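Given next, in structure tokens, is a single chain: the form predicted on its own.
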Amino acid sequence: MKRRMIAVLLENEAGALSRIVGLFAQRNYNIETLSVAPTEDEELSRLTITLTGDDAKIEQVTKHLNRLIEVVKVSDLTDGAHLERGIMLIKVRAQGAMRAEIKRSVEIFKGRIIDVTPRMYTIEFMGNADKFAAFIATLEKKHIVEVVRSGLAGISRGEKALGL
């Protein structure tokens, strides 16, 4: 079972996203992350989905996606070199000596403290899931108050592009 990242170019119209999510639900496929936004062409949106599955499952997903009328193009980004980024916001208890220790860890992981109170830090990270997990592993669970992550955005490296 491998984690895969699928990019979908679809018509920017009401109900298109719900039909795609419904397709996954009907076939009992679990979406790990989902990110969608309009593209430079106001008539199209780009959807990035991460999921885990074997090659056969991923092939089925891409075939089903290609059958939807609203879908213009589907690409498995993990088939080639690609970049992926997400955002994680994490609120941690930071009191006493822990404040300096957490601050050092944030610097090592190239994060940014974006809110400070006498007892809490809210920290922002940009990167991939491995980076987020590595930072969280440096903290004791009792220090973590809340974690929020965006869906991953992905793009092929070099000249390759999803566009038409």
The other form holds:
Amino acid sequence: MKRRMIAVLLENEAGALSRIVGLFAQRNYNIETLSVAPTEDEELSRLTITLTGDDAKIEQVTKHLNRLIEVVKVSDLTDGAHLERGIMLIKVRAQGAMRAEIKRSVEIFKGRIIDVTPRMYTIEFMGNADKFAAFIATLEKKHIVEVVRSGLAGISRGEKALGL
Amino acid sequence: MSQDSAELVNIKANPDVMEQVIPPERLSGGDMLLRALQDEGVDYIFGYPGGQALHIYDAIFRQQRIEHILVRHEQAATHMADGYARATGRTGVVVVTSGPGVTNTITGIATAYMDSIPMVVISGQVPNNQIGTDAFQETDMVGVSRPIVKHSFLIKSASEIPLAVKKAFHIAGTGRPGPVVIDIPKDMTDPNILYDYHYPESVNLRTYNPSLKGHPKQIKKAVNLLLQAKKPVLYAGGGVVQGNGSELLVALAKKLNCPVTNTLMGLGSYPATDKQFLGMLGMHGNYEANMAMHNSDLVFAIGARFDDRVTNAVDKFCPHATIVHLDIDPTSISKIIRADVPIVGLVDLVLTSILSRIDDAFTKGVTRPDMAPWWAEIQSWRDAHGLDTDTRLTDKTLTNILPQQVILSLYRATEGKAYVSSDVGQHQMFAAQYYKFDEPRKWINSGGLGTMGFGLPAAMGVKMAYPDAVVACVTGEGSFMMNIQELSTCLQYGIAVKVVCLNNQALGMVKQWQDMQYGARHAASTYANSLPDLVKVAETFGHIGIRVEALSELDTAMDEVFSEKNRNRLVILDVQVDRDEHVYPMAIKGGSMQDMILSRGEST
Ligand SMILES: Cc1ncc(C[n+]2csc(CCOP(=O)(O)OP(=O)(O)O)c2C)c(N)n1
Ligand SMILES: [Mg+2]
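Starting from the form predicted on its own shown above, please give the structure in the form predicted in complex with the partner chain.
Every component of the complex follows; first up is the chain already shown.
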């Protein structure tokens, strides 16, 4: 079982995304993260899907994605070197001595405090799931007020590109 | 081609008639839909009207080229379109209204989807500005049907209708065929708003290009394996029927002198009366077919998908065989059984190329293993437990009618040439085992979904396509009652199919499983005291009914059904068959393909 990141170029048509989400449910594939947004070509959207599965399962997933009429291209980014980024916004209780301590951890983890009240910080992180988890582990549960994470966006390293 | 370029072509062809260039026709959305269907060559629509489809129905009324067949339940419309498509290879067309109209089509769409049948279902929808408001008879058709369609369209602007129709037929009928839904909000078919009508000549979808010749390297590998195999089996499925590959399959089998087995869906793709045919394989497959698969050293799967009704336990499947798998749909390959040589391509193109490579090899003097030992082994299986070793079937002293005998009688009376649709249950398996189909597209059955109620309307669709052909529906009293209302449609349009009901007064297939696995506890599988008199049913609906209770009357009654006198009449033959008969062979759950129950109390 490996964690995989699959990039999909999709015709930007009504209902196209629901076909992808429906496919995963129907075929019993679990999506871990999903991100989707239009590309520079307004006719296309790009999705990044992460999931875990053995080779046979991932092969089926990519074949099934390709079978959808609106899917233009599918690529398993984990086949080669690639970059992945997501963002996490986290609101934490920061009072008294904790204010300085949290600030130090944010610096260590290369986050940014983007909003401040007398009792709370809102912090932004860019990175992947491991980094987010590591930061959260530095906090006591009672200090965490709210966490929101985006799906991951992925792109292959070097000159390889997914296009038409 | 755009409207402008169409005009340009005309002008070029005849430069001095510029004034005569015909302006585009101005049509409403409803009329554009019908014109597009005409331009697509549609001859029948199977359907049922309702509020949101009324503009469409008015457009149907105001044209003559397409005939509309009014069914009695929308499910039957889909099965009729499906039967029409299976028999002709052309796309079947359905029109229904929104809400209950579309939900009633779901079983039929799923049936077509599972068996890869080309179908276009056009559904009325509430007007665009009411979508999402829980309007009267609103159902999200695109959503409800999503997992069981090849593709779907929700029309957002009436001007899209011609292109959507063109795309729908293109997608439904090419590659691995399947059902396509076009959901049309009522305001899109408004008779008062007119548009320039133009039907595209061709359509190019950048993301869909299914015409495939197969990878030459893989084809070469497959040919080498075929030429080296000592115990090859050609395992051919519905893809050979759909892909019009029967003649090529026969050519390949003859060239290699190797055995052929068919899936339930593939029956007829190889002539069943040919000596190289092993019969159907799988759960109720012939002993020799399953034994040959299990013992083979090369399985060449052609347009088949290793269904669980074929393989039995996947980890015990064909332990000695190399697997070559040809299919148009890459998702079918290595889904269940890992293919050693996968070939994605159209059956006809790939088989043609395989055949020519084999010819080349033979001209170069390549030699192959002798097939005689393999045929001797197969013959020993046939002699031991082949279907015709069942001596009861020819025993004229028995009084009870065995269901198998009904199929044999049907085969005799129709000289093996009928179109035979079937429902689902024991009768279906008996028909598959005992009616020897020599041609593709003659065996019409719901294999993938196993839809009871399919048989009668599917037979009706076949009869619409081929009015002069003999069309029989083999059914069980349970399945028959699931779409029995269509007898009324048959009277209205004079659809003279013949219904052969193997009446065992029970949900026989369910009862068989209960006999074998649940200590004969027949939970909800019997209803003997409440069944209707099918002769009277036939008469009430304006048809002819005949009942047979004794074996001695069977052949005479069967001949009467297919007699010249009854040529234009629908006849129901209600045959009271042995209620305790089971279908054998039957795969032993969890075993390999060679593990079968052969008859009551006898296993391999
Ligand atoms: C719509 C539907 N419901 C339930 C089933 C499950 N099922 C499979 S065979 C069968 C019994 C069929 O009875 P009948 O048509 O009388 O055929 P027989 O097996 O008796 O020949 C049932 C209930 C099914 N295949 N389709
Ligand atoms: Mg029955």
